[in-house]
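Next comes just one chain, in structure tokens: the form predicted on its own.
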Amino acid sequence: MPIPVISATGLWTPPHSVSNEELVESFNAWADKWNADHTAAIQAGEVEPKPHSSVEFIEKASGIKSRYVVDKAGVIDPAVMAPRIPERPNEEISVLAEIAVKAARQSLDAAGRDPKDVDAVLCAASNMQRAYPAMAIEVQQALGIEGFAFDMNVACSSATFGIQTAADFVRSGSAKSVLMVNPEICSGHLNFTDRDSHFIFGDVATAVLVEAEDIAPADHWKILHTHLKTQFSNNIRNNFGFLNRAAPEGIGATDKLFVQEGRKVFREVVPMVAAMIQEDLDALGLQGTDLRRLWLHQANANMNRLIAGKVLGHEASEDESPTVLDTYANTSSAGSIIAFHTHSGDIKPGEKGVICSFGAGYSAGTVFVERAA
């Protein structure tokens, strides 16, 4: 049976950066021109008003300092608070296909990979910009690859599950070199207006090259195990879709967009992850201890923060469980694949580490890694 490995992966960051200090600053004045706009419903006590934001009530809550996004203007206008992303015609690429095809690139060319040897693309994110062709066939297209291409969405955890399928393919037979994209443009599906939440996304796109072994280039990763798991939940949910296009005004109109019951999510998923790593160093006879690293789903630092300790045993050093969420936010599926993708060059062969995602579903996938001799 061919053997599974991860031969390179890519990122793409968008050239745009918001600080907390600049997304605060246009919620506030925002906030404030609403409660103007609502002084004599907020007197009568029919609303209640806008309150303000901060940096250290983002970060205390986050961890986040700043977030990549694809239109900043749009993102810090208090009149807009939303990124305006220009529709483009069917004969031009598209835009989660287009930053999808920049991190695939860095990946193929990582491996030395010819585009026309890679045998499948698979695009898995949390947010598909069409219903159909696939954004997959569209990447597909502009690199030039032959075989087949699909997309696939678990939310946070897309990434995680692209790779076992990935590794699945390899597995069986079915190709041997296997694409998977993760291009997140998470910006536009939070509301920018709600002062829980408008802090916590932004955009990426990110490149996983899975194949077998024996076309692998020599600096490879040996897929040890994968476990994937899903849970339903209502606690992170998205409601858009073509069923609501047309939905009456003034019914559900926030919840189109991205919307959570943060304690409630902290509370179940922290020790679902960490009891599911555990299971799977138990199936692969390891301890916490013996994982170099763990590359976690860039969500929250509290969360990764807990489900590190829980596994290691303790508290995990910034060396052990790196953090890429204070300059990149959530970025939902890409999130663990740039923590892989920048810090793993120092680790050893031989040496073990796990990518971990998380997310709505609920849904959790782990790859096991280990560095080729």
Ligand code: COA
Second form
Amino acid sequence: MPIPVISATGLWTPPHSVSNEELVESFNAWADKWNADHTAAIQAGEVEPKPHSSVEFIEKASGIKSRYVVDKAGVIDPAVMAPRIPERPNEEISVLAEIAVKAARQSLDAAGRDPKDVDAVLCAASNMQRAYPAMAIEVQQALGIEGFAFDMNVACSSATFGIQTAADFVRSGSAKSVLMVNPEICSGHLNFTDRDSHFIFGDVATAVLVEAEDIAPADHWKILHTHLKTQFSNNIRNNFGFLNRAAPEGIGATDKLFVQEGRKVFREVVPMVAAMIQEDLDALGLQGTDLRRLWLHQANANMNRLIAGKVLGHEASEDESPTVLDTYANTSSAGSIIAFHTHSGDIKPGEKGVICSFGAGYSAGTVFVERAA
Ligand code: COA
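Right, the form predicted on its own is done, so what does the form predicted in complex with this ligand look like?
Let's see the whole complex now, leading with the same chain.
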């Protein structure tokens, strides 16, 4: 049976960063205007005034200091409070495919892989920009890849689910080289007028090339073990879809964007993920301390501190569990892959680690890797 490995990764970062200060300033200006426009209703007790957001709260509660976005002007304009991404004609590459291709090219170049020798493309992401044709097929065409491509969405866990799917294709012999991309324009589904969540997400694209060991470059990552898990929950939800296209405004309009019960998510997901990693370690006959590094999903610094602490048996250092959400914020499926891409160069042959993602569904996935000798 062919053995799947990770040959290379890629990362595309948008050029514009928005600091907490800039985001809070625009939110507070929007809230002040909203309160001024609703003075009579507020005074009559019919609606609550919108309270200000705070930089200190955001950093303490989440660890986020800034985020990259594809359109900064719209996001921080109190009169807009959303990214303005011009629609493109069908003849032009769509924006999600374009950023996926940028990350993909980096991973192909790093592996020395000619796109013609890739057999399949998976677009694994939370925020697909359209229903069909699949984003993955557009990426496939833009890169000149033959074979097949399709989209898959398991929210923030999409990348680990994508890696296991790619690895299974390699094992079964249906593909020898699988490109998995995670383009995430999270700013498109974020409600920038919701104080509880306006700071959470950022935009990015990542790529992972999963291949049969016999064609992979010498410097690759063995995949020791993968594990996927899902358990239904409404605590992170987005009801946007073509069945509700007729009612974009009014009652329920905000549920067509990201909404969550952040506290419940925190409480329920931390033990679920820590137990899952422990179960995997037991299956592999390893201790937490055998892991050189944990590349965790980047949603909340305090969540990661708790998960890493449970797995390692001690408070994790930044070296053991690196953070990228301070500069990238939550980038949904791409977060753990950014952490892996930017913090794996120093890992020595034979050293092991785990890529782990978790989020809406609930869903969680682990990919245990070892740097090849
Ligand atoms: N600025 C200032 N205050 C704010 C605020 C903001 N932007 N947002 C919320 N607050 C207030 C709340 O109103 C609340 O006030 P109260 O105590 O008077 O009611 C207080 O701060 C605490 O809010 P809470 O929502 O309970 O904060 P928290 O400590 O749970 O942190 C999250 C919020 C979202 C950062 C945190 O719950 C989290 O990250 N959860 C996990 C999320 C996750 O992983 N989601 C997956 C997404 S894919």
